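Only one chain is given next, in structure tokens, and it is the form predicted alone.
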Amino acid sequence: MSQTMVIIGAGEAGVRAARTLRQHSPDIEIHLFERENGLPYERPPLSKSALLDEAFTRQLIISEEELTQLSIHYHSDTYVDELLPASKQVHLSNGQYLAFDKLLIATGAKARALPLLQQKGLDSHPLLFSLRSAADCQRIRAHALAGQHVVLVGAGFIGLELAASLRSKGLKVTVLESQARILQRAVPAPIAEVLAQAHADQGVDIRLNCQIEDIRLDHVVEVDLVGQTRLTADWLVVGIGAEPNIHLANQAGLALENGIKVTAAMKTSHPDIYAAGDVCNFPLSRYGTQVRLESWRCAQEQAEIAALNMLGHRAQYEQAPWFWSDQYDLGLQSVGLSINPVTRLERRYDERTRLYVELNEQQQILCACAIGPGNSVAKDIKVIERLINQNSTVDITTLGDVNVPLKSLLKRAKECA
């Protein structure tokens, strides 16, 4: 007898599942249910490439023939209301309930709101605006007009991209961040000095260690900081993180931990339901730490595991986390985690091009974070990538050396191995 899977949310996570879930089994029946409506479609671009082309479109992860191709079952008209483990069902928002013999959560996250505004009921006022989807993309796109003054709340990596898109528009931007510098917990230093300056050069204020007093919302934005002058601006964006979209998990029952809790094999405390993605926290062993990250291939991959494991197999995610943005003509990566580096070193190219990598008492490789024009330190993080999945002792003397290529440190840890 067929087995029926079922994937709620169709954005990286759940389209990877179900194409993998198909090219293994061609005889299953797989339902995707996606709250959103319309294909599903990649959501990266939305604060870069979307954001600045002059018409806007949805770059499509699947296309409705593929959909066909593949036989699975694509629902944008209706979602997933309730999961109930005990049955090993789903209630939809037609009324009816679907069995499932294998089930996957991948419902991504959402954009975390100013407690301020939420206390003041701003949270849906119409100079107010986040991203996460393509809803938002477009509101943002119909209201952003070249010669405004826009304030971002918050210089992480969604707030900081869409400084450099607006910029680009043709708005005066100012960045609001309470830590001591941009991209505080997420990359190293030397990196974020970098890309600071990069955004100084385009005449984006960005203000450090910011206490908002207070906001007001009226026909134009004013914004009260502790010991400075009042802002007054056209509209606010507020960019300060995404919290796990864990509603019908938190109802079912399921361990919750910064999100859903799987083990390895990407598998909740209900022993037939997974979960992959923004939505999950997950071990990664060799940083014995469980972590929740928003990664475009982190999903894609975890995805994977989750589909072969639910058709029997026993994968285990594992793989060092990669994650990249792009701000102005500067392309950033990084890959791996930093978990109680013990040595730091930075390869510097030139004042635009820095390699920053941190290592453990055994001389291996944790993490490495690099930004450069364009596409240029791709490789580096690729040949970085391979040494922490490997698990590979390097020598620090090369590694710290510009003038020594990164690809032999891969030569000399085969021939260690």
Given for the second form:
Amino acid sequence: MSQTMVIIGAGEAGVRAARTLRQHSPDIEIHLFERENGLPYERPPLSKSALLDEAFTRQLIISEEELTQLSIHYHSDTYVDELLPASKQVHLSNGQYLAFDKLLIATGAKARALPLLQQKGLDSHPLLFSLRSAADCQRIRAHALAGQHVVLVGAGFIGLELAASLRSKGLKVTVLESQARILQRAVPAPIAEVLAQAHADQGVDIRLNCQIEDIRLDHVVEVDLVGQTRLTADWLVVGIGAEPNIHLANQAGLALENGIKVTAAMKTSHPDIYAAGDVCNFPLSRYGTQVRLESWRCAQEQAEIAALNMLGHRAQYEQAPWFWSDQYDLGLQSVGLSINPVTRLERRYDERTRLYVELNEQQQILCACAIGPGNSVAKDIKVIERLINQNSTVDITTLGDVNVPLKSLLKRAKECA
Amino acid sequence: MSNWIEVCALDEIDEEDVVPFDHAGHTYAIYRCPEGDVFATSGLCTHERIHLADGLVMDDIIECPKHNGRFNYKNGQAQGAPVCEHLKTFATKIENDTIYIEVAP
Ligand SMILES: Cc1cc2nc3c(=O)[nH]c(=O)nc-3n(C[C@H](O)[C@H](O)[C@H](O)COP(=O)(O)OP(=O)(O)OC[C@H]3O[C@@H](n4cnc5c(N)ncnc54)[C@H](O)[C@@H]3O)c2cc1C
Ligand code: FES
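Pass me the form predicted together with its partner chain as well; I've looked at the form predicted alone already.
Every component of the complex follows; first up is the chain already shown.
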């Protein structure tokens, strides 16, 4: 009898897993469950082109034809509301049970709510917005009229991308950030500086070290800030990060630790249940650490590993994580993790085009983050990604010298290998 | 009928590298492989129409600068998600150290 593979969540991870399963096994039965309506779609454009382009339509991850062709049973508008690990079944919102041989949890993450608004019972006020789904984006699009004033809480990637898009549409944008600079944890200071300058040049008002005392939502938004004058705005967006959707895993008693805890094989504490994408907390042996990320490419790479292991292969996730963000004409890319760096180095091509690299004691690159107009930094980041994944020792003088192409480091590493 | 267009001098492209080339409203990517031979494809990624010349050439592969879609630039073949549609390729020739590509008349 053929095996039944069940995937919960049809985002980047879920769809990639389904594709990989089919690619390696023509006979298994694949069920992909998604609580949202419609076909699986890409999330990154929701804070970028979706807001700027009037004619924007969802960018699909997979088409109806391809789902049929790969005989993936896609169940949209179907919420998995319970996971029964002992009998290896899932319970669906339509009342049915389905038994699985292997299960992948790819439920992603949800926008974190602002505790203050929750306490005041204002979580679903019509003037309150967050951004995770196409429906959220649709709501924002419908409200984004030039001349309106919007207050954005949180200067993370999604918040800043949203700020850039809304500003470009002619809205007045104020961003409230509790930290001393934008992207404090995610991006090194010299790179964040370029972004902060771009926002300032465009007229976005970013308030740092900002403490919110109270928020009132009525016909308008009123925000009281400690030591500052009251802000009045037309609507409010909360962008203070995301929380993994661990509800099912928690109920099922799977090991959790800021997400579903998995091994490098993407296996949870249950031998037949795997997790991948934004929902999982995974080990990266290269860095000797366990992390949860929200990265489009990681979600897909992890799903591929999970799918292979569901089929009995022995694959491990070892890639240096990669991420990108677009704001105005600037493209940011980063690769690797900043874990115990010893050497820090900047390669500055010009004011707006910079690469920042961190290395360990052995002069191996740990991570890099770069920014520049368009995709100008992509080549450098790709070279660095390869240097990290090959554990190459690099020459620091070359790395810091903008007149020597980075690719020469790769060639040298190849010759040494 | 063939239509050969002059692109640039051979030494303007490094080995294992790529440059963009625009002609008559179309954009192309012109490559030199590690052995020095010249190839040409359409210049925009088939995923989101991003300029491939900002990407990285490694051996026979060009990696898109945006979401890392990969193509074999010698035959245009897309190597898998996120790219599924192949790139168009164009014939090239070198005369007097100058690169030419053949485009539709
Ligand atoms: C606005 C926005 C912009 C972004 N921009 C970038 C970017 O520029 N670069 C980058 O690298 N990353 C970006 N990301 C992050 C990237 O989109 C995520 O890392 C990626 O989507 C994670 O994929 P996933 O499959 O783990 O989760 P998701 O894509 O969130 O998919 C999870 C799916 O599971 C479904 N689901 C959850 N629970 C259940 C259940 N019980 N039953 C059925 N279905 C369920 C959800 O509805 C959802 O569709 C962005 C994210 C957002 C929201
Ligand atoms: S634009 Fe090339 S891979 Fe997406």
